[in-house]
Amino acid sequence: MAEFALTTKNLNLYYGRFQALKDVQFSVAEKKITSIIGPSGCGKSTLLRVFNRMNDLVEGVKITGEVNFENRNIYAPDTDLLKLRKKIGMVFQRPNPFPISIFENIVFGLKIHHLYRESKEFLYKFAEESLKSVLLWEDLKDKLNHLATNLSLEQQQKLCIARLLVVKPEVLLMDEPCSALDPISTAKIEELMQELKKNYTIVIVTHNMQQAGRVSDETGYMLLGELIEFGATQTLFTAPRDKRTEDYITGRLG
């Protein structure tokens, strides 16, 4: 029986009077890759940001319903947002390394969450472990003092993932993580995702249906704020239950 990392229940989100999410209900399986697809403006990135309450930063947002993580609703008034965002981290559409050294980028999270000791050896150990987990250690082990913003886009995106992994999250949210990358770099990030899902739950928003088909175990199709269909990726792409899903996958919609 599948274990679920995240579950939504009667989830609605409003930007003022505009309803961006409409009664969304589904569950994200642990240590799997779940993709959310759909045309631009359908609500998929809004849904992703719900999972670590990034939408709280947008003025006029109202959310009803539940998002359950570790058997509690993350929208409960007593939720500690710093702890939540430590456990549920996000990788953005374009790599966003800080304009400091590679090493300082990696250990930044340890310092923010007070998980470090004033020991260079302690921090170095975590930096090495995180860079190895994103397959960057051999390339960067002699360049830790170099400016992170001078890395290639692929390396920058991997570094941003490593920056999350150092604080030991449980869920990785990825919002179009390959949209700024060339096809070769995209393939390398996809290979990395397959490695990471051995230890992490991954939810990815992508406009690229081929990517969803390649990397994800389960896929949801969104349209106008509704989750139209959700299920095993192979089934959704080959035998969708809803005609709207079929129309999107075959190119007749969106």
Second form
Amino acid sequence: MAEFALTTKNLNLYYGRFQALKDVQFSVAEKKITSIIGPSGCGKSTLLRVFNRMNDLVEGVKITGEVNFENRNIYAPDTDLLKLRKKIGMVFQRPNPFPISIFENIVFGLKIHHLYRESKEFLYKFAEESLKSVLLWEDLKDKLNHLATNLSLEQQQKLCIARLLVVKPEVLLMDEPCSALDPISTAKIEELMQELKKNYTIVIVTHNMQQAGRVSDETGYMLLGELIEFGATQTLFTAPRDKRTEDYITGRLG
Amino acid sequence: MKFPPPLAQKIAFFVLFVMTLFVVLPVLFVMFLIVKNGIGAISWEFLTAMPKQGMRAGGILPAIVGTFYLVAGAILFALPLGLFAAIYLSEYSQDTWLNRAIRLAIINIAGVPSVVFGLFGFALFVSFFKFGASILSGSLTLGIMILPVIITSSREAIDAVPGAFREVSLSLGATKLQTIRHAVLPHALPGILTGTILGIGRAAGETAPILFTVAAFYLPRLPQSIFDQAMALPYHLYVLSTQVPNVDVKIRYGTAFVLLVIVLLMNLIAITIRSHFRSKKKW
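Compare with the form predicted on its own: the form predicted in complex with the partner chain:
Once more the chain from above appears, this time first in line as the rest of the complex follows.
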């Protein structure tokens, strides 16, 4: 049996009176890519933000149920939020490097986790490893002092992933990471995801069904806050059990 | 009376242009007048010597130095206070009646006439705290006066930093304080600096707040400590123009010219910093 990185149990989430997640129950397998698909507003991004508790920043959010990570409920009152977010990192929809140098972006995580050392060799080596891990080193090795916001969007998104890997997460949450990119860049990011899968558990939210089909091992389909169906990607796309899933993947909805 | 549209267009354009001209002309005229009459007075001696013969000759060095001290003191006091207040108001404060009252108070402080600040500074710093008429009292008074400028511009700069920066930082496991320190303030810095420098420009040119708190009528020596009185350019100008008979027009205009140049220089620096950073930032 596969190991699970994240497990939700009777998860409900409310924005004020509006219920955005309804009794969501599923598990994310370790070192696999799990994708969540569904039409806009179905709650898939909200679900993603449950895992690193970014929803906490929204006013009036109420969550019931459990989300287990490393055998602990992350919504237990004694959760160390900073540690949790360090272990469960997030890649955002729009590439969002800071408007500072490429190098400074990479070492941002070091600074906030007090791992920054003033040694030039250490920092250079560090930048090299980080950029290699996202397949950017060859392109950027002579441009470390250039402004990160001048890179192409694909490079920016990869840099954001590098910035995230620096803090040594275990789970990567990706919130439509390719929606701002063209098809070729998208393919490159997907290639990178397959590379990252060896060491990280990945959960990706996407409105792009083909992408879910290409990259993920398991897929969940969400509609109006409910997880309608969850299972192996192949099965879900070829032989969906639920009529609503079938409607969506055959293009009759959304 | 009805005009055909193209003519109405032209008339409207002309009227708006003339109105704009009316706004700019007096400023240009004042500057022209001061430059034309003042530039002749500028000499090495004028800038670096003490005033002589009851201010009718010599230089204005103590006034320049005094203004410099006052402005530096005001910034030293107002920048940290204003910046911290701005951080609190933008990043921490909830929408409660107390915070709304604080925000309203800040807006109101900006509208208080400067002579009221002068009297307030006199009552609080000179009399109550017994700092006497001194650079300290004057700096604190000017500092309070420019607080709203610094708070408002710092808040605008902080609020203009995209929420995505905070989100990324928090999602990487940073604390709120680290997020402010590393992901917000560096990107708000140009705006904060601009506000500060505009504040400096304002503080350098004000007469009323220093009138009762620091300004010396005639003190032909440099201040020795923050408890000394000092001369300052705006007050010196007022004295030369109204209190001392038979002052050469050249000296008056020269003093005004120096003050004008200092204030314009400050604004120029502010604009340069802003445009420099603006060309760099992309969001």
